[in-house]
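Let's start with one chain on its own, the form predicted alone, as structure tokens.
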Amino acid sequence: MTIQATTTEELFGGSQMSPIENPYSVYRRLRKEEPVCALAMMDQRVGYMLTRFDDVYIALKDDEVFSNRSNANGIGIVMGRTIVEMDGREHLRHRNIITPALAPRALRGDFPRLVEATAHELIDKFAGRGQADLVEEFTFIYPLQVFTQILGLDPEMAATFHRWAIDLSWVGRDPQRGLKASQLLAEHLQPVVAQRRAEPTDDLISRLVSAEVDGRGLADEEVVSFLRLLVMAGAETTYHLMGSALFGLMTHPEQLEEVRQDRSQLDAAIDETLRWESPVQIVTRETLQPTVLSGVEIPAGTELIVGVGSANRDESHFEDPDRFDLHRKGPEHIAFGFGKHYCAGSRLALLEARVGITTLLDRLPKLRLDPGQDAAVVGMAFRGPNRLPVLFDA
């Protein structure tokens, strides 16, 4: 089989409106058969995918051959400029604005109690009815309600900004939705931007304010486009890392159960959520210099689709890969990256998701899926249910 610049549509199906339901099948078959395919890209000119484990690790792991410049012609054309294209030690000074918030050390003390109060806040909405969808009353708004605290944003604008943050990442299917969306994140943000330079707090924004690389200080677009990027990032991630481990836990009776009477079974959960059903399907990179991959000659600036969903059940390296299995045992995911890029905010995706699905469990006694409505997990790009719907003991 020989696939000749086909696009993405054409090749696993779906379109704006009907989200692609299964790629893992295709991705099987461009394992086997063509793992580096030739693909056109939204300029007509022919890109590649990648789908093999080894191909994907190798592109994440090697900035001075794969570089992240490629998403300046993608998503950086409603964020602005940001870290997700920019490389080597740009990006490092870049990434080590916003670390410090999000390491470990500051995930500590009086935060995991403001995460799981932010739980509890929207639990407290539904838990009496027995019925909810957890995808429009949980999963969506939660995580961004915390990392609107995080950056000192309103917490009780976090489903818009979600909104927002959705239709930024439309941009390569319809412009003017992402185009919309970055102008209304600009006019919302500009003002509290001022507002910090004025007025600095101790929240995330005051740091990009107050921050300098090589011995200048952000202008405010340059925060502006920062802020995009993080509110994107804190609510697209783990809203569906959230919807698709209680997914995986309730399509897994028996192994929800262990969960529930054994909590520390829960990271596991999580971790092979990440694996199964990666919420960031797929990144972008450009090649600085001609490389081969599968056997495959790829020259110098050609564009590549690296498929982190399809290495990450790669067959090779995976026993049984389409299975949700707690207990498995083997190689690690890549679905927070690897090497200089990796996922800045893993470790406070990772903290969201253990205290909300706790506090889920907690709070809704034989917590379930409701056999008459359907649910399922959905997307390319990014992957997860887009409705939950759930019965339980009020």
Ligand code: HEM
The other form holds:
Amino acid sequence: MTIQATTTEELFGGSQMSPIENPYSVYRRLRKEEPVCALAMMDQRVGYMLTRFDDVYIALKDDEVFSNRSNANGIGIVMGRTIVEMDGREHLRHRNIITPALAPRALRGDFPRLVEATAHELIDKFAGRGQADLVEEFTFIYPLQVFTQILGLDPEMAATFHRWAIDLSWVGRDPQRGLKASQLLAEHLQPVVAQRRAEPTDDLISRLVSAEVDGRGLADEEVVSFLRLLVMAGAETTYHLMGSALFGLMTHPEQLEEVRQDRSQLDAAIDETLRWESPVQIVTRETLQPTVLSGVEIPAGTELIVGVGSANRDESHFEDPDRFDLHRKGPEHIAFGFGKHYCAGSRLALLEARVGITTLLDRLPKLRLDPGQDAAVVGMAFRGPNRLPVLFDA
Ligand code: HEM
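Alternate state requested, the form predicted together with protoporphyrin IX containing FE (shown: the form predicted alone):
To see the whole picture, the full complex is given below, headed by that same chain.
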């Protein structure tokens, strides 16, 4: 098969100024015509993008062939060395230290109550007004406010952390901006890590500095790098999940009503959102050996963009995949990844999203999109609505 290399901008449109609005029609075409699509940057072939569920699944599952070291040249530049770029035994050792520290039951005190109190505090500021932009006033800030408390840091720092998290994610387009944020985060976190090592408390940083596997723990620098990763993961993902779940429900009022009447349906709605508008649309891998996917030969040392968001809309895997349906039965989505690098914060993210949306529905009667204003889900690396103007009964 001859392959014409294409840039992601040619494929999806979008630019630094205007985020990609709808990648799904392009994904559909690629799955059908070019499931392993060659990508180019400045006329150089830089790798391939995978869009079919079966290929994406193999790339996530088979870590003998598909390595995470691809992340060292991307987010690794601003994070430092973290588990997202590690393979094999090194990854397993770090993962075993980190995963228990992120389990909701390991987090400070009565964690669900802390999350709920944070949600109420934010909603108090606009509940009497009858209208709000839920992205600006709630979903954008809530996960990081929770997170700064888990870390044992001042919640007032949440907005600053968020700015740094966004700057970190700019590393591919503006490395200086990413590196500056990386440095500022390290300057802020290093003294806290040193202090918690000297006087541990019950917060996440104390758990990370004292955790050991096989008699070995993490050095201060490793903890700081991991915290940078967590700040970005904590800030950019749950925020998009909650925004898209609210968007999905408000654009399907009969499903919103069902959730209102029976809150046990909310988990199904959140799960369907993860498939329908996957907050993390792409991850990367590098081939360690030559391999073949969908009939295309891929040499060793090839960078791959692994289209998790496309896989979750693959018509050969999900029936009527563009439909948002909380009653959907059938195969599991892979929005949290799959295999050894499966999201370490998934339970935390689900708990935050469930508590946040429940509290919004409890506090804002007749919540609906403002018909006079636009709202849409946008973005490619991280995807979700960038505004959500709503009306409700005050
Ligand atoms: C809706 C929310 C979230 C989504 C959709 C999501 C998605 C993902 C995905 C797709 C991966 C796999 C990456 C790969 O295979 O290369 C991943 C890994 C990871 N996520 Fe999440 N994530 C979410 C929330 C969070 C939160 C809140 C945290 C932490 C506070 C977190 C921490 C991590 C970590 C540490 C990894 C790396 C795991 C490893 O490499 O072993 N995530 N996430």
